[in-house]
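To begin, one chain is listed below as structure tokens, in the form predicted alone.
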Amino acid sequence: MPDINLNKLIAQAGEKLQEVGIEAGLVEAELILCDLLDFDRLHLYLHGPSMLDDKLLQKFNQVIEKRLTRYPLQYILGNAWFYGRKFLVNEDVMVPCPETELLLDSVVRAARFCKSDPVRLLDIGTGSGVVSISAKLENENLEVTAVDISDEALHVAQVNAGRFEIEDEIRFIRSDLFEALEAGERFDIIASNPPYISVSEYEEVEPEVKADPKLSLLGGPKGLDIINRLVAEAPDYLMRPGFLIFEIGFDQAEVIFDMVKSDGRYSDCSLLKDLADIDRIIICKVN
């Protein structure tokens, strides 16, 4: 068959996506083709036209039609990119957000200031495992434990660890925060992307977000139920010095700083903003 006008194909699909409220419609159309062809963007434009056939176009149109319902693209494709790596995702886990890469950056950076050898990391609410797996891949000397309350999420995380051939280098435990950990266990870093959306906020989030498991999103009436437990319980599981690092909602920084200050066991607390200048990561230190 003759070469297809790739630019026109992408433009038409992108316009359809934009019409239903997907601002990055053109980018998503490119991503879909890259995924179906297993090409990067450069190879898509160099070789894509000659590789497209009726069967692939049919698959492309099927993905576009499903995406028009605002069902998350990552669930449709079955994967999501995080820190330059492709991870399996499905409806059992939350789609990783680019902002969470800042959490990973903070973990990797904090490990340099820990005195243990090896440095021990606990990833609470690991979900698809992107933080714990990426941390291990970025620093092979980390000793990583990943916990989640969901058996299904843990299965996804273990599959992802297997994809990177480190399934035997991360300890996976089903646990409601710290409950299933051994008595007396201590970690240098406790990291978490906890549920922090309030019940009222949940009603206003984008359809793609609502496709994520509620368990990974909802943090109670004010979005602080799990964060309260993290701040209260983490010092009992931290080495000295040790770090508690977690993601927060856009309007939670002030109340969390007050919470940490009133606790009295933390020696320092700092805030990182994401690229959109939104409060995103809290770093608490115990000495």
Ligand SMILES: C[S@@+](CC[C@H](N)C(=O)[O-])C[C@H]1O[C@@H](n2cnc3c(N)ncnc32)[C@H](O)[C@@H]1O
Second form
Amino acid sequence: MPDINLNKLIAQAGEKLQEVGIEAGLVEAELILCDLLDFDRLHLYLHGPSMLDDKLLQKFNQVIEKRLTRYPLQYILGNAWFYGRKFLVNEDVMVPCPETELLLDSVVRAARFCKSDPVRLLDIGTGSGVVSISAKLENENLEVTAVDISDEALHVAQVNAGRFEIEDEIRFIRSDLFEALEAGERFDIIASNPPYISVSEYEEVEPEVKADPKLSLLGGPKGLDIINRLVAEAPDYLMRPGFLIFEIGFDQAEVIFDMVKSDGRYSDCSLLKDLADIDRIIICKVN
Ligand SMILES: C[S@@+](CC[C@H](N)C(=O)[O-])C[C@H]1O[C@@H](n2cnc3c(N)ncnc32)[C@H](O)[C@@H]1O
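Show the form predicted together with the named molecule, please, because up to now only the form predicted alone has appeared in this conversation.
All chains and molecules follow, beginning with the one already shown.
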């Protein structure tokens, strides 16, 4: 067995990653080892040193080499963490963002104000399924429908639901927003992390983001195409009271408030900021 020092290995790899612009290089180097060894951070430092061998080192170096190209770590490892759970991800789905956990929190909170039993949730643009699956796991009284326009994304979401043994408890539908839903269907909560990046913004995003499917990101010239449709169509699919809760881009709150107000069917509209104090979630209510 080679003489490998865990701390040195992490420091050297972390530095290399930082040199190509990955600020959290050290954390990523740790994460890679945790993933390869299937350890949490504590176990990595407790038991990692005795587990280091040539095979592991070779795998670690392969991951680092690939990551140095700025290909997303989650695609390399084939998984991403969301709300404390590990989900399968691949190039067919967007890598879930930590900010989207605020969308999930808002859904779980809104469910407490709904009168139906079970509370019916529609997740539009489910992608890897993180919102639908986490919501169901957090509150089993939710009846969840997950839609996406991408067959490939729906497949990933279904595999993820299977990992948590709830594949039969979520209804997955291929749909362009509400199009494939049954006439007269109503939900207590409609949640969405829609594509909301504008064409000009897309030019500026980090290389990792460019690896996400364009369908997940691009929301038309101003990033508002899908949000416009959501705001206009959701009231026809909502119970009373009902909530439309969705994620937005950092500079979109004002125009969306105007959009919601001029629609006239929403009784209330509020905004939540994320941990970085950036406008992130819009919650609209119909009575
Ligand atoms: C930003 S991603 C969100 C994925 C996942 N919900 C998450 O938060 O990680 C947007 C998702 O919306 C889907 N999508 C884009 N346009 C759509 C449409 N018109 N109808 C339904 N889904 C759509 C994309 O395929 C993608 O999976």
